[in-house]
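This document starts with one chain, in the form predicted alone, laid out as structure tokens.
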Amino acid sequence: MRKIVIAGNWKMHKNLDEVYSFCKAIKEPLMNKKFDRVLPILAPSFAFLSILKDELQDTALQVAAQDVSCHNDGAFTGEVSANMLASLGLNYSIVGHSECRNHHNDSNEVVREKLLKLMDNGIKPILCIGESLAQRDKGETGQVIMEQLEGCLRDVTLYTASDLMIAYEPIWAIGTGRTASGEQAQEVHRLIRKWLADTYKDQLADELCILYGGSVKPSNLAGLLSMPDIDGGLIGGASLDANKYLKMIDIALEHSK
């Protein structure tokens, strides 16, 4: 049975004091919960990866990076390699987020290279895909999703479902307060799972976690989790608040029973 993933992406938020305060607020509650089918993840900025990992090492929470370089090493000022992330003991990294595609011009080919670097270093990629509002309004959602899957996973071998997570994030719902309805999100998640079955195998498609991202919060999480192909959330703004993050974990725990 697939896990329910509550993954918080902090983007460029929180300073050092705020990171320590957040860790203090969630550490004890996390230690008092049983996480049989629920996986909590937080992705802070690169500056605070080690701090989160150290502060929450006695909990079930996993720390993830928000991005990775497509280069192994060299004269690439400001970039962080997969080997560096692996040396911190990280097991997860987001890749292909729409903001990286937009601000850093990450093409599907660049995302593929980053994904391969992560996998070569034993880090599970959380691959983000999603369409813009203009593409959705033109009825191009399915085409865009297929192009991103085929481009980012071209000739990428997946041995088991544990090699990858996918996060469907409609760009028009990120940070806007607008959320795809459970039915809208489920339609795309089902499409992704079918592509995985056709490209790889049925068992892998059945077992691979597909997250929804786009203004996920405590008030809409339960409805999203009620959909058969939605396995959790890649959560932005709501994950910055310790109480909301813990509330979403509680919702996931209740749903997992």
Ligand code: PEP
Second form
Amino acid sequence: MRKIVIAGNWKMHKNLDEVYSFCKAIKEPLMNKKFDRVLPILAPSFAFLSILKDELQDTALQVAAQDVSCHNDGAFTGEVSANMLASLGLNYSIVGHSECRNHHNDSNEVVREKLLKLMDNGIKPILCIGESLAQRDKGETGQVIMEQLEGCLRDVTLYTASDLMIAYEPIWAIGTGRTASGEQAQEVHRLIRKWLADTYKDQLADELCILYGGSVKPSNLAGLLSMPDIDGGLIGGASLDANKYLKMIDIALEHSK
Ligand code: PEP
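What does the same protein look like in the form predicted in complex with the ligand, given that the last one was the form predicted alone?
Whole complex next, starting from this chain.
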């Protein structure tokens, strides 16, 4: 049975004091919950990965990076390699977020290179894909999703479903307060799962976690989780608030019963 993943993406938010107070606020509540089928993840900036990991080491929470370099090492000022992330003991990293695609021109080919570097270093990628509003309005959503899957996962071997997570994030719903309806998201999640079954195996497609991202918050999470192919959220804004983050974990725990 697939896990329900509540993954917070903090983007470039929170300074050191704010990171410490968030950890303080969630540590005990997390320790008092039973996480059989729910996986809490938080992705702080590179600067605070170790701090989050140390502060929350006694909890079920997994710390993830937000991005990774497509290079192994060398003269790449400002970049962080998959080997560096692995040496911190990280198990997850977001890759292909639309903000990286837009601001840093990450193409599907570059996202694929990054994804392979993560996998080579034992880190599970959370691969983000999603269409723009213009593409949706032109009826191109399915085609864009297929191109992204084919481009980012070309000749990528997946041994088991836990080698990868996919996050469907329609760009028009990220940080806009405009969520895709459960039905809109489900339609795309179903398409992604079908592509996985056609490209890999039915069992892998059945077991791989596909998250939805785009203005997820406590008030709309339960509706999204009620869709058969939505296995959790990649959550920006609402994950910055400790109470909201804990509330979303409680919703996931309730849903997992
Ligand atoms: C995101 O950061 O991937 C995201 C979906 O942000 P938000 O929840 O704020 O829309």
